[in-house]
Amino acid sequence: MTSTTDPAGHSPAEAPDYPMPRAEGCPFDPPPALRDLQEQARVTRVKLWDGSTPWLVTRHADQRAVLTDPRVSANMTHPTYPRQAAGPGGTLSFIGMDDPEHARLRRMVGPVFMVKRVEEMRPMVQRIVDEAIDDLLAGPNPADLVEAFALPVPSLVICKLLDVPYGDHDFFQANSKTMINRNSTPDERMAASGRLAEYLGRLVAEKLEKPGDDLLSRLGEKIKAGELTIRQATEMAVLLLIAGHETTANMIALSTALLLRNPDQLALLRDSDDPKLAHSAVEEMLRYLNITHGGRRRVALEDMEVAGCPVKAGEGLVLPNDIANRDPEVFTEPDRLDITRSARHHVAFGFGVHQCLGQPLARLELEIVYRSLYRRVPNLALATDFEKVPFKHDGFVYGVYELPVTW
């Protein structure tokens, strides 16, 4: 590695830990100290939890370049693979993995999140959404709206999805927040790995035996045609079953809690008729907040240069998307919120080949919610202090732990 000073004038061991903490009190912006490094250079080094010193890539464009270039890798087996935590290595199904086998594997979820299909599932996530408000108000106030409708809404969804039993949630969302805990032992995140990973076994077996029409029973289509292995199946459930409740169900409470501290927004979405604006609504959101902590990751393949900073092969590269969608060459006044402006060319799913499978259906959820929820509960309000509202600044994805409501 080498002992030259980046772009930002650290030299490795003077190289700032990543990630930082945010501002006290500004619980929706990206780290102050993330802030400054994105100002003094467009490459600098970060030190991580293991002491290595990857490159940290600030700009939009530039983050875009890499997600994009293929002299990089995904593949989080690579020895210098920049990792967010210590335990053991490993691929998270697909997107842990370069092409062609990521793009094989990827082909046979695929069809399922294209657009014009996840548009046919609207009539059923409009159902969960409204029987969800239905049983919020019916139930005690205040209430806490994680527990009462953020995550029961894209559990529900992604487990008619799958045909995964909803009865069973308790497990599957104690399992995984175990897996995205920063301050989870490494002992017990690959505890919860494998108790989920046994779990979702046992139900593409099922499906074997008896399939039906679900996307479980797709994959086993393909473990009986010798495309695919049961272990390769089961880890695409388990990366399907935690992609698609943690980050919708983040982003529901996380952007609640934003509208309810931006009285004027929340007003604009909720007496508003125009589809247009719960569609710009929802890009805004995915702008603003970023419920990723650690940025995106790659290893460079071969030497090259990212920005005009040479970067060696073996090297790691962090693409932290929080600063890059507060970036002020792209985004006009980066750090107003404006459900008005056109944000979709933001990074919250990532870029290239990479880029979240499951965009469309997050998409179709936030805007479901967005338009029904305050609409309903016109007078939805914080029922507790906002400074006592428990932000989850320990988490792999950020989000909160709780949010008190009343209506």
Second form
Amino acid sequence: MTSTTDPAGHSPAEAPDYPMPRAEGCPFDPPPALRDLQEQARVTRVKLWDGSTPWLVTRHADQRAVLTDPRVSANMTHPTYPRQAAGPGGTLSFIGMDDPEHARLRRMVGPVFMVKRVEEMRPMVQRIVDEAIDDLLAGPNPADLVEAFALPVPSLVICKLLDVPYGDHDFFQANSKTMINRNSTPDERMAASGRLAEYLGRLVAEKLEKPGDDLLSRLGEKIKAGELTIRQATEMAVLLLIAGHETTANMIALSTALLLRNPDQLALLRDSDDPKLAHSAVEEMLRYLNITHGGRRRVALEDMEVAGCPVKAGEGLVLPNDIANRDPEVFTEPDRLDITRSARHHVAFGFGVHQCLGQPLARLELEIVYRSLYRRVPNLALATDFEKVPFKHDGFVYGVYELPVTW
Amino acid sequence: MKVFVDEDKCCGAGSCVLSALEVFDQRDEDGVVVLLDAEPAEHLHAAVHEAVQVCPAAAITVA
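Right, and the form predicted together with the partner chain of this protein, after the form predicted alone?
Whole complex next, starting from this chain.
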């Protein structure tokens, strides 16, 4: 360890802890201490839970440069990879691998998430959203929007895609909740991941026997062709199941909470027939609310420079997308929610070859929700004090634990 | 404007298709970029520039 200070003037010993707490009463905004760092320097040292002091990259342009640099690795089993929590350093399939193996595995499932294939799913997703709204309206009032709407919609969609029985949703939602909670112990996380792997491994094996027209059967074909092991297929299935419902569910609930706090923007969205507005609203929500608030993580494989700062081989890099998406060098008045702005170049889905595979599906689901929910439930309102809404400060995925609403 | 794509770099995120449907598509087998129009008309230039900007893998270039 060296005693030299970073560009913000911190020695490694003085590096601020990361992640940082959000300001009281501002649950939609990045932590103030993180904003201060962004103002102070393009690259700073931070201290993680295990005492390691990786580099934190604060600017949008620099984060994009790092995430497209072949000298950095996404390998989660690398000994100095800046991990979010203690526990088994599993790879969780291709998101924790580098090319060429990453590209080989990712391309096996790529066609399912192609823009045109996802667009073919529009009627199915619209039906799921419509029925979820019917159920919400027919159920008790007030209701928890997370339980009654935000979680069922993406869970049903990913279940259809993978052909996983939706009847098992209590099981896989509970286990994925344990896996993505920072407060779970390593043992709890490992046990939950083991249960999900066992469950999906069994479904993959069934698909090998009786293939259908779904993603697990597609993975079965790759196993038969000798391109994939059952273990790899299972890891991929776990990744897709978790990523497919947790992220979008949190975006739906969190963006609804945000819109209820910004009634002018909500009215704009609700009263417009312009499909372009729904599209720009999706991008602005993704920019403004960064549910992957632990940042992207990488490790340098060679000595390199990041924004003029020397980074040594083996050092970790943390790239918080929340602060990049509020970078005033890139977005005018970044803290203003404006669903009419063009925010497509946000990094909510990451950047580089690991950019979210499921983004066309996430965009489709959010767009249909935004065009349907507020129109059909125009008097939607919070059923509790905003201060009492429980935000997921302790989750790997940010959101709300529940959102009591009435109409 | 002349558009070039590098299939080896492409990660199949589909951002280019969302930007300029007339210029880009994705290959059925693996979702990798397909260039539909290497010399797009002027009214598509802004959309192509957006596709270059949002491509996460820097697989699209223009000259």
